[in-house]
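Just one chain is shown here, as structure tokens, and it is the form predicted on its own.
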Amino acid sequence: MMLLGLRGTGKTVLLNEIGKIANEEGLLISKVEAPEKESLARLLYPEMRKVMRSLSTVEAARQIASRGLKGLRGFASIFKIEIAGVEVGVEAEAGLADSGDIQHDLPDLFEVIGLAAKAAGKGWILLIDEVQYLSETDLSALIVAIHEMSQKNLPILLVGAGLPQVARLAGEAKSYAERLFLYPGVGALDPASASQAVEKPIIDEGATITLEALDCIVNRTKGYPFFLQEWASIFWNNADGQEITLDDVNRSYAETLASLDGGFFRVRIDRLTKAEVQFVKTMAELGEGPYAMADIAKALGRSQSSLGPTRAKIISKGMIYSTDHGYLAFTVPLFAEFMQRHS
């Protein structure tokens, strides 16, 4: 499964509820988050060796977990994977993912960590945050990986979360990507979930919110949750009395938006070059998105072509990302309006 959404919907939070169910039922649990430049070998090294440490202790998983380590060994040499703690008298297993091609050797891997779980009666479940940030190579290598363990029938899941072009990105890396995840999205809360996010702490709390209140909130914030989170939180802090009303909710918008200003938003626009701010200042003059790259060109005076590494350098920052042939959009909600309050 792969979560997709923009900014602040709340994949993290589910990524860590659906880590939580698994513990629960008995599961093995990676949780890692996919930095930028960061290779998937790396990223993944230290929790496969967790996951088949834990197993060598099961006296049925005991020697396939043993050749796991073993392999773990060499394939931390290959990809030059500096190697803590590692028990003495463990070597390498000559042929076991040691080619350097991490689509060959992360499937062998997996295949012998879900041989061992399986021998166990264990499953093993790996979470990634952040997917886009996966090189198509590396990405690619999870993919077989995991198809490969679909097609053995080995327990082992995947769940991932990321920015809405995960979806083109996995099936650019393999065709049959679309076959093997299931997409959901996560958005926008509808009103009526919207509202019963807001409400329902406040009156676990003994107080309440009065309609129009809640109404300002839901609608302002168009149902985005960390948006809803964050208002929600400093009204209830200026708020006098139990019952919280319109004018309470009022009175705190103009610190909410400087919260959300000063850091979730800033955090972002930080991170690009002046050609790139003006790249997504342009496009949030032109109003609400998505965005077509001839209007964006047009209103820079550029033509597209000579803006396509500007619009891939943004798109890699995970700031914008393409919603159709031609069109762009923020994977930040609101972004525009930030955008125009500060231009």
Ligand SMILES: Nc1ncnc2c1ncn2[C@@H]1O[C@H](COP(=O)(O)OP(=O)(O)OP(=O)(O)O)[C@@H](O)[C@H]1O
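Between two forms, the rigid core is defined as the largest C-alpha subset superposing within 1.5 Å. All of these numbers come straight from a predicted model, not from anything done at the bench. Positions refer to the first chain, counted from 1. What changes on going to the form predicted together with the ligand:
- Core-superposed comparison between the two forms: the CA of Gly19 stays below a 2 Å shift.
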Second form
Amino acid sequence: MMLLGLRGTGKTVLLNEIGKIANEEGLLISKVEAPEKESLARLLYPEMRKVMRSLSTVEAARQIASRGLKGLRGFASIFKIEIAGVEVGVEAEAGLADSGDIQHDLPDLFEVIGLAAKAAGKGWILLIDEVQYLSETDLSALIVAIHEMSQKNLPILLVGAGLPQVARLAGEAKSYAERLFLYPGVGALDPASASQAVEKPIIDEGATITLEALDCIVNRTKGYPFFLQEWASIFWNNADGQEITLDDVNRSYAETLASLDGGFFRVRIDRLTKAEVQFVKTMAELGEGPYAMADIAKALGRSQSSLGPTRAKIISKGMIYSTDHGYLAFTVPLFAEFMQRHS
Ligand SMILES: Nc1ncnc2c1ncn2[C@@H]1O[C@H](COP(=O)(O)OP(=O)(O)OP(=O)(O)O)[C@@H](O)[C@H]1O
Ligand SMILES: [Mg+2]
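The form predicted together with the ligand is what I want next, because the block you gave corresponds to the form predicted on its own; please supply it.
Now the complete complex, all chains and molecules, led by this one.
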């Protein structure tokens, strides 16, 4: 499964919750976040090692798992991953996960883990956040590995989370990825859920909030979880009575905006170069979006092709993505309004 959604919509929160449930169900869990410019081999090596070592303590799985640890030894050396302590003495097994091609070696290791887990009567769930930062080769390897696990009916599950472009990236990496994964969208909350998210914690604290106050925050945040969280936290701290009123909510709006502008929005824009900022500024000036590339080029007085590299860089930084219809959109909710406030 790949959870897809804009920034601040609750993907990481959901991933953690899935991990918690899996833990209660007795599964082995690994949770990693794909950083920009780090290889999947390096990211997963310690997790695979941990899982194999844990499985090697189960009698029925010991032999398979120790073969896996040998495979991992070869894997570490071919992918130049530093190893420490006990592994130094482990001999690699020739031909297992040591080709240096991640698309072969990762499925090899997953298979051994899957077989060991099956023998142990266990399952392994791998949670990967920020999937859009994986390189195409790494994403392909991951897809191949999961595909093989599902075909061989081995107990390894992947739950990924990332920006909306992950569906396209996965499809481009392997066309069957479209059928391999479910892609639930994680987006703004509907009005009833947004109201509940704000009201329930207030009631749990023995206070109340008026209906008009609730409506105001739900409407103006458009139900985006992070904005609800931020605004509610600020008016909660500022309100003095037992009942939160529309006035309390309104009085905290400026502080909420300032906090979002200085944090949530600012950190995104600070990662862009001057030319990239110009590009997103121009997008924001065109209104709410999504935006046609032709309109952006026209507003900038440039040709579409000359803007290709800038566009690609901003996408790779996770600031914008290309929609199903080839339009560009911001990955951060209400980003156009932020830019307009600061232009
Ligand atoms: N189910 C929920 N109930 C209450 N608050 C939530 C829920 N989901 C998300 N939030 C709020 O939204 C915030 C953002 O959630 P989260 O960090 O999971 O977003 P994200 O989709 O991972 O964002 P990013 O793409 O920036 O990593 C949380 O810190 C929390 O305040
Ligand atoms: Mg997140």
